[in-house]
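Coming up is one lone chain in structure tokens, specifically the form predicted alone.
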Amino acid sequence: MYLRFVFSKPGISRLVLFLSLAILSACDKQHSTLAPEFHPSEWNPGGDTSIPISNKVRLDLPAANLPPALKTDFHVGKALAQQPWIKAPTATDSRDGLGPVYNARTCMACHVKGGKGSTPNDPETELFSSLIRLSKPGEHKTAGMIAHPAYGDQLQTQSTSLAHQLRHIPSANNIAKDVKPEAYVTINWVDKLIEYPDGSSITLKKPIPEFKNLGYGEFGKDTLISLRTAPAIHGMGLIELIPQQDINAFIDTNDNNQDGISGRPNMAWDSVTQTTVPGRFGLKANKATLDLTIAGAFANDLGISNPLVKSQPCTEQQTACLQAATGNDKNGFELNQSQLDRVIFFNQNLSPVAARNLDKKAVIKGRELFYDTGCQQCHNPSFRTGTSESLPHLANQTIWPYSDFLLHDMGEGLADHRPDFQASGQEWRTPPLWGVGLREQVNGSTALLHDGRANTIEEAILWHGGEAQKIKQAFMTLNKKDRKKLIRFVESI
């Protein structure tokens, strides 16, 4: 709490300094909790765009203020979204081309209902809905990081051969194969067993990606890997509309106010404006704006060039998969310009749903305890969007999504040692919150952090170190009963 006096007369600033101070030791004694007071605001983290709670709820919903004349737009956004895409050539001309290597053959297979995807919980399932990224030591001013030359920096673990689609039949094996896969992936878990200071105790699980049939020789035991879930899509829009001065005024590099935390920002590639900027998009925040996200993600997930990427993912190694037939267009894309603008556009218009239980006893008593314990350092609550001429409906909203947008040292154990333009193998951008007690309701998901590895709140935050290492142990030396309603807290916004 920041406050500040401005007086005439010295006495008389004494005496209401006096008297004020005084009022505060007062209510400290009453109130010890950090947290502000609650603001309406809250019940509608993305502001008038936030989707009314529901029975059914999703994440793919457009905007609540969406203007009618606007809708048409969303809507072919969503489709394209959500078609399957398949392999050319064919007939049709408007959605072939699909990899020839790939990770899925439609956005939102990964991305369920706007939702996160999920991380195999036995040995013997495919990955599937989440990725493995790539890479060898070294940096790399446009692309953040050294691709595998074999590779790429992506793993797809799918492709059009018609061996792959057949390979759970046995015959197939007397196909003849034309693009191979990357590999196929599944995960082993180790478990990690974590006691409370009261004697309680909670067991951990970490992911291990095992590599089959790999199709292109090994990785060379150099290579930088890791598993990636793909994350909840709503809010987007919002996001890409916080002012850039309002996120850098968390920036605390050096730690100058030696509370522990030194959020700060990755500088990454823009391809199009061919300049260096803040990222505020990707789990390293290595994606420097929404627009190369979406185009990165058609090509490296789908395998579907366009105007701003332009190539499928095939590595020169991988001579079969260049051959291969492409769906471009004249102008020598699979998705042209227009298409991707409309998925852009259903990607922005993607809102939050409106905060539950705020006014429930627990609950309140879980948001002083989110602050007390000092969450709200990184998981910064609130923001407000700038302006905008092409999105008026998404400007001037006071939005709570529970992110700096910068990126922390989370210690060793969250650490996936593969550095992406300036984030360090340790680093990660805080991930909003907003509606992340809502995702099992959504699609059946509970996957949390990076890869997919905590399945409830709680064990996402038993995973925190590094810079959130004393915020965790103000965590774990709370009763059981105020962990729970921290946890609930959590599970409303």
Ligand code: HEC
Given for the second form:
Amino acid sequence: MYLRFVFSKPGISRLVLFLSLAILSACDKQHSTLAPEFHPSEWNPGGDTSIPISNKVRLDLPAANLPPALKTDFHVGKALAQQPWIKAPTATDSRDGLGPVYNARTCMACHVKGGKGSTPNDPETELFSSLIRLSKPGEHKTAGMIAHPAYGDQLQTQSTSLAHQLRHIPSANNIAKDVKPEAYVTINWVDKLIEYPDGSSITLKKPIPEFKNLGYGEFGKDTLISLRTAPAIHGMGLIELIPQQDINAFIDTNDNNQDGISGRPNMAWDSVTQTTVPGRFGLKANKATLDLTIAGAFANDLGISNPLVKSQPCTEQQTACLQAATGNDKNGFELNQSQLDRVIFFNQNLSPVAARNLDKKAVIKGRELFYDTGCQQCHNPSFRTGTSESLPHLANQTIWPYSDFLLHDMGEGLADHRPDFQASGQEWRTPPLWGVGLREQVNGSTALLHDGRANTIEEAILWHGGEAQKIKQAFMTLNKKDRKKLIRFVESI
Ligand code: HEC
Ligand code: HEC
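Form predicted alone done; form predicted in complex with heme C now:
All chains and molecules follow, beginning with the one already shown.
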């Protein structure tokens, strides 16, 4: 059974699932489960890279099996991802070049300790570890969407302007001559009441961004806006090594097996190879490779140009931004190739933490319910990483990310109505679930889902719709105790 879930064609496993469900409901309620037999490797979701559980849970630690000779590279990369970048010009060009517009001064300001960001719960606090993507309707082969002419495809809420930095001091309002930040963003929340068949109820909350101090004019009515909260970034090197054909095995674009679940890859532009390739990084799987994900984060989140993404985050309409001093080195970049490589190496070696409580009775039952309900139809439990010459310690590992890395239509409730490459406004990539139960211990964030709207696993499940509607309903018809057990399992993996 274990082998079936790791290696077999999902079409077949979904058919088996469908048939077994039919048989199950025809038979009487004997104890029977679709869950595969427990495999000891489930204790170590990242295979040999897994970090043993300790009191101080972090997701920014090096792979447990990282060869000692490579530890320096990891820590140099970590320093580049963690220490704040500063405004150019300075005496040294190795750490300057921030902005001119940006979202944060370091990677780890959003991916705090490698974990998730959050979305402010009150309407006064400005957005920080989340960001806004924006675009105009239409398609674009290499960009994936039509960027907003004045704001680009991402809203930078900070700028190097001193007046902006000191904006809470009333005398410092002379921002007109400086590079303006693009906007200040706060969040309003709208309630939605959900009732369970057993009569209990819960109030969900949906975030609606509000924009103040628009620096470059009105957005215009047809602007598409999407709020994104920083996901956790552990396990990236392992995900990178999953053979594409093992992900492709889960594609069922036209739902040929008629289980209500399709699943398709996003096809993203790889500017290095100049080809369109299936994406697996980014919340809509819209990034061609991990390298381009990280280079894009440097350029757009920090305003640090680099050999893979050479531009500053200024649009043609932002003249002061275009004219501002850069922190370029002799090759014309603010971050050189070897620094970029180190940060990529750091990301590749951030590792999942060992699972907890899998031998507890309630969690064993929760595991059965996870499979019986059908969560694994998208949150595919396990893969085996392929070979790698440069990262042999990440190769040939059995890993438990709980994702198929494909796009699924999640319904109107979760839609952002902002297409990106092939992903529609209703589609999202199945996020990995490994370590999701540790998020609060890691850095205090409770945020779940693409925009951080859910604070608990239960809320996250209740937002599922579209292809996941039937599975959500199966969850909702469980009794309260069983719902809790399923959730405890998710919190343990
Ligand atoms: C302002 C907050 C913020 C900063 C700063 C930031 N990120 Fe992110 N990061 C995000 C968000 C939000 C996403 C999801 C974006 C999306 O898909 O639209 C993301 C996605 C990622 C991903 C992909 C994760 C996945 O599951 O596919 C990686 C890797 C990553 N960031 C690394 C970095 C690195 C490295 C830096 C620094 C160069 C950085 N980030 C800076 C917010 C941030
Ligand atoms: C049809 C595919 C599908 C099924 C079935 C499904 N999920 Fe998901 N799940 C997703 C997608 C896609 C997202 C991301 C949605 C978003 O961010 O808006 C998600 C998000 C989540 C999250 C939030 C993760 C995070 O890091 O923010 C949790 C928790 C989760 N699912 C648990 C479950 C459980 C438990 C079940 C079974 C009851 C389930 N899912 C069934 C596709 C699915």
